[in-house]
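Only one chain is included here, represented as structure tokens and corresponding to the form predicted on its own.
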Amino acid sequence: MSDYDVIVVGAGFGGPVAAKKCAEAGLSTLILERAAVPGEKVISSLTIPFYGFLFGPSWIRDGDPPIERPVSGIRNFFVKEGKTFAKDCSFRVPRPFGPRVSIGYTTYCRPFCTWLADRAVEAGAELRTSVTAVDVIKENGKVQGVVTDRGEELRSRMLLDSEGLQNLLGIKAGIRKRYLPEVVELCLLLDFEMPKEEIDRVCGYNLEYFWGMPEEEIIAPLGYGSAVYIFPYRESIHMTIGCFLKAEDEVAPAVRTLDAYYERFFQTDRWQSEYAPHTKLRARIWDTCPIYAGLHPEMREMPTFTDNMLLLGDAAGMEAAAIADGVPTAWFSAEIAADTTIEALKAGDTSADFLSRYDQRLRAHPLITALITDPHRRDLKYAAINVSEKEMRKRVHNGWGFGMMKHLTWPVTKAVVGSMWRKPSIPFRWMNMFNRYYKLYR
């Protein structure tokens, strides 16, 4: 006998979405979360792209999640000898549409993940926090549940693994390997308080990316496509510098190097004139995130399913390669995982053969494959190898300027057409969302 129909491990961005749908289908559903509060162990803040809200769960789109600020554009600044000598602001929503129509929304993970988990609990799922699933129960070679750090054995008919980069259960189940250091970035994030009126003046509704050639030493060594990111929130800004653990047989230097890169960035003219007088540091956060798993042949071919078990989100290597954001793909894969689970339990067949339809659906999704295999960020390394500022500016334009439209237009168009085919009135719901989210911010 099973304790639950479904056990979901992880209450980040994907787990609660899958759990809510399973609970609504009448399945007894348990969510296990190792943190005391959902979202506490996730990277502290991020920007969720618009397509996550448009094509993800309708209850998120039509709800009132805790967003911080709409984003209607990206400003790319190029730094040389401590000064911003050029910029590319070509990717933006033109007025009068922006910022009411946005390319994304900034948010802090803890309140957003808590909001998601609360919706799953309201639907009937059980949430247990401060509990870590440390192993899987296997009988006759098949997963039958999990073992917790408290020594409990919790059995289920289906196990949905949404534990992220740690990926322990996928490894224990024998279907995944540890993330390779070539696809893991170590990030040092700094969170600053900043008055809203100053953020409105300096950033407005824009993300700011700062790029420089290697000799500038503001983009971390082994960054391979990284920039210094500044994300604006309601009354704070968040900065990130990241360094891959390994790249082309080079191993990342000591973590204190990132502090040195920050110190050089803090001497740049834009930081000194626009940010420094108005900011107060309130948090330093170290974290790791996967980025190029979908571009690495070995990682890309690792299974996402086995008997009685599905992996979703980062646990299945679904981080968007160009923007290092796994939220939309976590939402997409969570809904597909829940649908597949409901079908499997209804059919009484949770074998790997039946569950293979999950992987087929992931590959057929109009956005997932395009997002996890986008090479634009990784390929910025060629500008550094060729020591070419011109090449760097060209690649930045193609990845984070108007050139981004070249590789986003087709998958987004497919998703739009598919959504309108299923529900012709959906554009009205989208516009209502944009207006409502803008009012939430205001």
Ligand SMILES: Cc1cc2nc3c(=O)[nH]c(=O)nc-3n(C[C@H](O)[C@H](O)[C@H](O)COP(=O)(O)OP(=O)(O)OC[C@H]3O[C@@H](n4cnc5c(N)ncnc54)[C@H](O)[C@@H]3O)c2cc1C
Given for the second form:
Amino acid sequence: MSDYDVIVVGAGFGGPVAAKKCAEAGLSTLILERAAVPGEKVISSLTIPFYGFLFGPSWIRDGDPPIERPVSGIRNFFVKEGKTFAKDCSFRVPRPFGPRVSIGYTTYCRPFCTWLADRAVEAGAELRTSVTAVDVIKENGKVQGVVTDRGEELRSRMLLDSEGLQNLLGIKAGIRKRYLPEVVELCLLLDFEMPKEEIDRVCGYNLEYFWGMPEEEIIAPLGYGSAVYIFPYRESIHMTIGCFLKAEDEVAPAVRTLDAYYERFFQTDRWQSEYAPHTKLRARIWDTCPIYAGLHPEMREMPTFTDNMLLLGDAAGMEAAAIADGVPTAWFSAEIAADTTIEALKAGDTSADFLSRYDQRLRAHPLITALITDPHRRDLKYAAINVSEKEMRKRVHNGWGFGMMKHLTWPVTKAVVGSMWRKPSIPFRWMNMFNRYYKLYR
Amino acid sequence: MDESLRQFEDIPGVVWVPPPEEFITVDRDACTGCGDCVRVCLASVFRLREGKAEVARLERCMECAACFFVCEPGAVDFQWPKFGTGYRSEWG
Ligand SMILES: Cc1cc2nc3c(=O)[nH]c(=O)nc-3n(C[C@H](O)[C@H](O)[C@H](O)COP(=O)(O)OP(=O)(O)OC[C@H]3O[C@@H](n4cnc5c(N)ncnc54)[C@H](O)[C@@H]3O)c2cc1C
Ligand code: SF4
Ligand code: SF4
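Since the one above is the form predicted on its own, can you give the form predicted together with the ligand too?
Everything in the complex follows now, all chains and molecules, and the chain you saw is the first one.
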């Protein structure tokens, strides 16, 4: 006897999206979240790219999520001998379209995940916070639910695992392995308060990326070509560096003190003149992300389903190598997981055999495979170790500049055409969204 | 602020609710003493003693699991802190 039709583990970015759809289909749905408040144990830079909103859940697109600022461009800077220069290989939605038409939106995880979880609860899902799923219940080799940290056994007909990259339940269920350190980045994030008018003046609606030539120019040698990324929020900025945990058989040389990470960058001219006088450090936090799981044959081939259980988002290796974003793919996989769950329960067949269609659908999605297997950003990271200036610029152009168009235009076009095929009026919704989000920001 | 919450000066923007028990442990028999966990942890949670890693300052842990991913022999046992304890941050 099951307590629920569906148990969803994790109220981060993916979980609530799957839960809402299941609850709307009339399934009794429980979400378990280990944090006291959804999103307060999720750390992300965080710009959610436009395609997540356009091709993700319609209720996010047509709703009023707590976004911070539209982003309509990326400015790449190179740093040599403490001086920033060269803003070529930059990318911007031309005026008058930008910044109203954006390439993404910045946001904080806690309000955003709370907003998502609230929508799932409104749809009828039950949310339990401060509860950790510590193990799966297995009978005759099949997953039947979860055991909580309170020792409670909760049974469900389907288990949707959206616990993020640590994936402890996937490992306990016997279908996943620990992500290898070479596909995982450790990202140190700083949050600064900064007055809105200064952000408008310095960054406007652009993300700013800084490439050291070599990387030691701006950061302590973390190894493997790390850059500094600055994301403008409403009245604050996020600054991130990510470095591989391991590359070329060597564990990344760690910087023992937190300060050392950004010590060099704080000496650069642009930081000193434009940012330093107006910023105040508010938070220093970090997390890992499995950016290159899709590029690693062994990691990529790990199962995303077993009897009575589907994995989604980071837990299923959905982080996009293309531009290091994981939210859109978490949303796409969450919707597909919910659709598959609803069909399986209706058919009364939740066997691995039936659920294998989930994996086929993930692979057939116009964007997911393209995003998780795009190698340009990884090439760029390796390039930054020791290459000529010319090569470095070329790779920045391909990885983060206009060159991105080359490899992302086709999958995005496919997604656009597919959406219009299903619903010809969809471009009006999209324009409506850009306008409404812009107003929300204003 | 709630008396039971912890903060650290070098990690602003985060508070910790003390967990009821240790959630990261090292299997001394499996540990080769390579020091990767010590190097990778930004909170300086680990230290090496007599050629083995040990968990020394778990109260600063950000639950990033870098130690778990990086330990080749799998000597780091990583679980979540229970009952909604551990770190909390508004700024992620
Ligand atoms: C520093 C950094 C920067 C990033 N920048 C971007 C970016 O700019 N744009 C972008 O799109 N993506 C970015 N990402 C990636 C993005 O944050 C993730 O891909 C996304 O959060 C994945 O969603 P998810 O639902 O799979 O997992 P998460 O959002 O991590 O959610 C997992 C949830 O499950 C809960 N949980 C875990 N285990 C259990 C359990 N056993 N029981 C109960 N609850 C549990 C967690 O507390 C959490 O709330 C970044 C990631 C990092 C680390
Ligand atoms: S990484 Fe693993 S093997 Fe190496 S010192 Fe740490 S616990 Fe021991
Ligand atoms: S989880 Fe992260 S912060 Fe915690 S001990 Fe491991 S490496 Fe350090």
